[in-house]
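Just one chain follows, in the form predicted alone, and it is written as structure tokens.
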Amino acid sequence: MRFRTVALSLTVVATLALAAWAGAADTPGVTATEVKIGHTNPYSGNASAYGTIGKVITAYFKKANEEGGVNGRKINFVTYDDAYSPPKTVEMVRKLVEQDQVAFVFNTLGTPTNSAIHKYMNQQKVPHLFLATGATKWGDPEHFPWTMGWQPTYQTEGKIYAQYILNNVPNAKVGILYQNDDYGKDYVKGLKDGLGDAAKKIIVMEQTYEATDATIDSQIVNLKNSGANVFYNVTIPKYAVQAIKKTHDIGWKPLHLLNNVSASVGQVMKPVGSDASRGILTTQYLKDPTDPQWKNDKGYQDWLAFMKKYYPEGNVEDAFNVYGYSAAQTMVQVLKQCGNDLSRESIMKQAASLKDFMLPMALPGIKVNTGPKDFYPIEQEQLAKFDGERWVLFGEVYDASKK
């Protein structure tokens, strides 16, 4: 009898065990040991800044695959170097999906790179996860049930210097500087959106560069001899350097406010110089690397520790170096929530059903969350101003989910 018992019960774990492995065999990138996922990073090109994340992306799933990985499963992480051209974008995704068999692509970097892939993706019905992007239409679950985001929004940023704009800069006149694409448009379609009417006004004059200029500097001499008295530079590392350079150098001295994707210390506050970056201001949502206030708390340890053991060449005063780490860390909260089941459907599922999701590199009070029609994972900012050495946080975080 006792025989018989342990023989049933082990063929109802076999049985469950049996089920549970059919269910992944039915995805591609998917055994019994492990999960394969599909990533492009611009490792070369004029936005190889970005190229870190990439890098650290890579040692996050290692550090993850060392302690046994998620659910049983190691992580098969295929990365590509796309250099930020669309084409070589869909050229090296189509081989992650049609010959690499991935399970799911994750935190492909840019704009403009993955509105190439966007429709590709969903047509083919394989996650297209937390891109490395703030384009709005990364959170239209409607019309692209494949596709989301994970870092706040170019709108919402756009709306938050707007609004410091109309608090703060009586008779302001504002110079625009942006990429000619849908990145570049997203932020100044929020600017826009967040001055309201006034923004006819108060903006007189935009300027934009393509990704393949070699220079910036002729845009900045136009704005300021527009008479701006507040430039808005929406502009990816490589030009942000050119930028803030240009306008130290020429003597122009505006309100700067810097977006959110170039305001890593290591690769373009330092490298400029304290004078000529001292007094930008920008957005943030993770901790800075750089801030002092952090020395102490557990999580940033955590990812000091985690730089010096997995990636020891990356630099610690990188922003992107901390994003990486967190957006991979979002990744494995949602492979931890599927359990066995790494459908696509299921891992779709899951990533729209974070809740109160706390990232150790986030700033306070900011969480991850996620629901069938909300596509946004992280909805919240607040403003930090550049002291030469650092970002220092000030004001109140603002919440877009509440507005």
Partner chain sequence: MDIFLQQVVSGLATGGIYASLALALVMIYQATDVVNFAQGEMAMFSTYLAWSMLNAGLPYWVAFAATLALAFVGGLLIERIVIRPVENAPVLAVVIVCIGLLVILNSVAGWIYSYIQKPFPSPFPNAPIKLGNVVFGAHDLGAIGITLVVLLFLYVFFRYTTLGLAMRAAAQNPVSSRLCGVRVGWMLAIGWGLAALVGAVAGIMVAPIVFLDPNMMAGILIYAFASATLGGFTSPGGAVVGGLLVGVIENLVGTYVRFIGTELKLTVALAIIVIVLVVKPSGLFGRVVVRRV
Contents of the next structure:
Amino acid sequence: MRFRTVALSLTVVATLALAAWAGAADTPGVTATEVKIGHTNPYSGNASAYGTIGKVITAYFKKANEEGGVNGRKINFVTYDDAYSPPKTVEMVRKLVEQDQVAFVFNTLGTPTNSAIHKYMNQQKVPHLFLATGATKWGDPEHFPWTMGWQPTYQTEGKIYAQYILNNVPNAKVGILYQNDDYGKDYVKGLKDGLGDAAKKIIVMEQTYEATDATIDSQIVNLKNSGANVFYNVTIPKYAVQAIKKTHDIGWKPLHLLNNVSASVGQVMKPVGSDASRGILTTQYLKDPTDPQWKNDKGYQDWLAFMKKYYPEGNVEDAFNVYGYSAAQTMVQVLKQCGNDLSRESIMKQAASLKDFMLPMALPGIKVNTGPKDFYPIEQEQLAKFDGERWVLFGEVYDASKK
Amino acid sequence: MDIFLQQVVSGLATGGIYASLALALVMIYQATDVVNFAQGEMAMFSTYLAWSMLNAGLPYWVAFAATLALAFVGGLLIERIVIRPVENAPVLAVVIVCIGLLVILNSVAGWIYSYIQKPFPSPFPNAPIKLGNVVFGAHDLGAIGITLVVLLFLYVFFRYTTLGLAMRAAAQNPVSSRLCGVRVGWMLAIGWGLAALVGAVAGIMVAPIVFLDPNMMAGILIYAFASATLGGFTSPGGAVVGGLLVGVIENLVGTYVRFIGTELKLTVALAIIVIVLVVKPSGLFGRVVVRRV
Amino acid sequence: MPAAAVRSPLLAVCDVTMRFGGIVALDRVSFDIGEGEIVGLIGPNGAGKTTLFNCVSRLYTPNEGAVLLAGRSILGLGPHRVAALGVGRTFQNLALFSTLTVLQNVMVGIHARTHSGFLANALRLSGVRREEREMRDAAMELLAFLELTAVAHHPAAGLPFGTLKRVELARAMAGQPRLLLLDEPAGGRRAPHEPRHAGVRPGRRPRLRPQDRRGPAGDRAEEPRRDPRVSRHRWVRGLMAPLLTASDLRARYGWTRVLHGVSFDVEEGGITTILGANGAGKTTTLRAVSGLVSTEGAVHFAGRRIDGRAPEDLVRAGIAHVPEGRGTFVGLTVEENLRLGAYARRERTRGADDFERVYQYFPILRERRRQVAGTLSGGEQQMLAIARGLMLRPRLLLLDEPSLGLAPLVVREIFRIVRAVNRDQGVSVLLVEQNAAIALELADHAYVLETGRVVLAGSPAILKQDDAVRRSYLGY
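Now that you have shown the form predicted alone, what about the form predicted in complex with the partner chain?
Starting with the chain above, the whole complex follows.
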């Protein structure tokens, strides 16, 4: 009995291995037992608040490996620090592709950083999947068939805010603060597109900052003085906290629209304090881990158990840990769909073949969909308002792909 | 006019931050001729110490005083352990040691405290202060006040105490100082200690505005350098005035020079500094010692 | 230019006036220097000699008047342009690059007249390399001329003052100047005693005692003394152990040996002087005593061995060293300089008394007490340096060339004060001097140092009559 089981297992393993061998022979980073994935993330520097995303992804793949891997292959996740510095990203990604020989690169973080490697990845024909940035340009299969975003684009989000302003704020006067790069400009374009012809009249002032600035106090003062009654806050967490606090300190009380990039309760809203942060609006597509309405939700409980077991030092109030978890789940789904064909072409093909994939930590009703011409996996969002403690969802799920 | 005043006040507040770090830079430079690139990270680290103590439940001013004491000892130890061995090495070696120190302190802080931004309390009331149409945070005003108090303290210390006098002497003429019985090595160490202390004050005053994280001081250090240069690297008072000026110039340029806007305000502010230095190379308040040669 | 038929002098100074605040340093000074002429500017300290030099070399801009070089006004030119036009200068207090070697310092001077620009230099074009080689050769030639070849690769820092003065001269000459401005060069020139007085040998003259075979201290009491003011104490002191005893001091700077076994005593309450030309090792001897240079050999002070101890500790033991070049804290006020003098005192009563005492000797310092020391004249700075030493209430005062660069009247005044301090306060003095005449007048006991060795020792009265000493150090 025992002998038979062993023999059978051996046969199965051998067959699988052979099959894998056949499918993976010419793909770097893929062997019968392993698939090697590359990643860069700012573990240090100004944007190091995002560092936890790399850690939670690492933890999730560890979990997947302990549960037997994907189709029998273990995931070998190689992650490097790029300090949110594009030259460093180029250096690290070239190292991943040329020296470490990864099968593909996943969830590299940041708009300027990914822009720096965008062409390289497509020239090398290495899949550049599910980037941790919401720039619109990642969904361009015609020109960049090897690059695909993941989260709702910044433009999508901008359009949702525009819709909200048009429907809810009479005599709106919008003041904008944005980071002076592709990420900031995408957000502004989305808002302007959404506002349409009214944009010129409604937007009364635009202010920018550089990611190296010490403070953004001066910009906030100018925005307040412009007479704006809506503040469209397009900043990364470091400056988001400053902007929220300064707005409060100088007694400016606009309708405050905060980009989802900085909507983390643990990183932004909590440090800044409930007085200053109450009433701020943002959009959400993932479940906020601090929101008690998910307390008994299966998805949340699984996530919490995962955090406790695989990333105990991680902050369970930090939305970035939900983000990385969900992105990693999407990745695993693609690998599952690939079966034994882990060629780079197959990986891209499966990434573009996600159909109504449900993420346990996405808001109810939000589904991941991609196609050969649709490189925007998540295109649905819902508005939320901060009540001093947590984000409270309201209104309906807005679907950008249908408009 | 309101915009102008508001921007000036806001610039003074930011300038106060630059000023306090610039003050620390100038102190070490005066005492030891070293431009301490790690000054920002030393300040950041001290602020984390304060944060830990506050979290442990110490009252604000107790934690404040304890942090200053720790920062002083820390600065002293850094000079003794890290800087002393390269004392006679070329300037470049000292600069590299300082940069190494910067990276180490940054990473250690990240490792111990994580990179998540932490709120840091202010000892001043939360409510904004209104003067006509000009509104500013009480903390901004308080931070400037504290910077000035530190400056006054330093002035009195260096001007009227024997230790302060000995430190100035040691910086100026080490050999003669030794012949007066001044232990020059210790004076340099105390100089580092004092600079670390001033830096700690800067960190504790900055943190409530920019929030506490290991990279809190990175951007500010650049402005502090600009401020110290503008004021003259040899004048503590100049560093403070330089800091306030940089803060105000930066804001006004961003606000009023339309075609520049906020995107190039730093560039323009630095260009103004360059122009000032071309006209007056020792900085606005730098001393050119007039002496017979 | 045919119009300039009348040959203009090389340098014409016309009605130059220079004011510092309310102080008029130069009041309508005019003179000419022709090509090839040597002109001496003489005046007591504070007369404005250095200020005038600073005006000509364009470090200062005079308030009024004109300075013409070969008929052309140079007041619109920067100092480097003036240097390039052929005006070289030295400084009263040295202005050398202390971290560069002697050779490099001189090459800097040559650089003022080279033609290759910054870009060519940066690219290291072959012409530049050739030029640099030529520069180096020229510099070495100059160093040989000024007997500096031995120290060519030694950093300027740490060399004796006299040597550095010659280095500075070499640098000024390196620019091949048409006009050379020498500010108080006397301090730097080798004393005029060539050939070395071969006649002075241990044993040849029975009354001049070679230091190596020094007998017990009591011996010296037999020596005749002409100065009644000091002979009063002789008998008492002769029975006591010396306050300071140095035996067999040896020291080197890098590879250059400077002291070859120097021994001497300093009597309690007396004034001892060490004479010698520049480079003889006088300064090094003082530095060895106060711990600034490390030496072999032994130094005893008040019965305790002190060699190898740090200067900071020796100050606390009561040794005040007034270094060569005065060591004033030029950026501090007079009063602050004096406060520092008392820094090492144990008792914390450094009150008005001490200031009063010092001001009594140096009334001018009281007037200037709020002034920054760097603005004092050379003589005042020397007074300040001595006053600072006295603030320690020392048992032993080490004075290094207090006469350096000062006008004779000022020197006389300073030495009068030193004697008064010695007599009134009982402070023992070890004086190092090049100005032998005045030092011998002051001292109770004298040593003559030559190339790092004591060649003569004895009472000043006897030394004054020694032929070799008269020829070499007294000039008669």
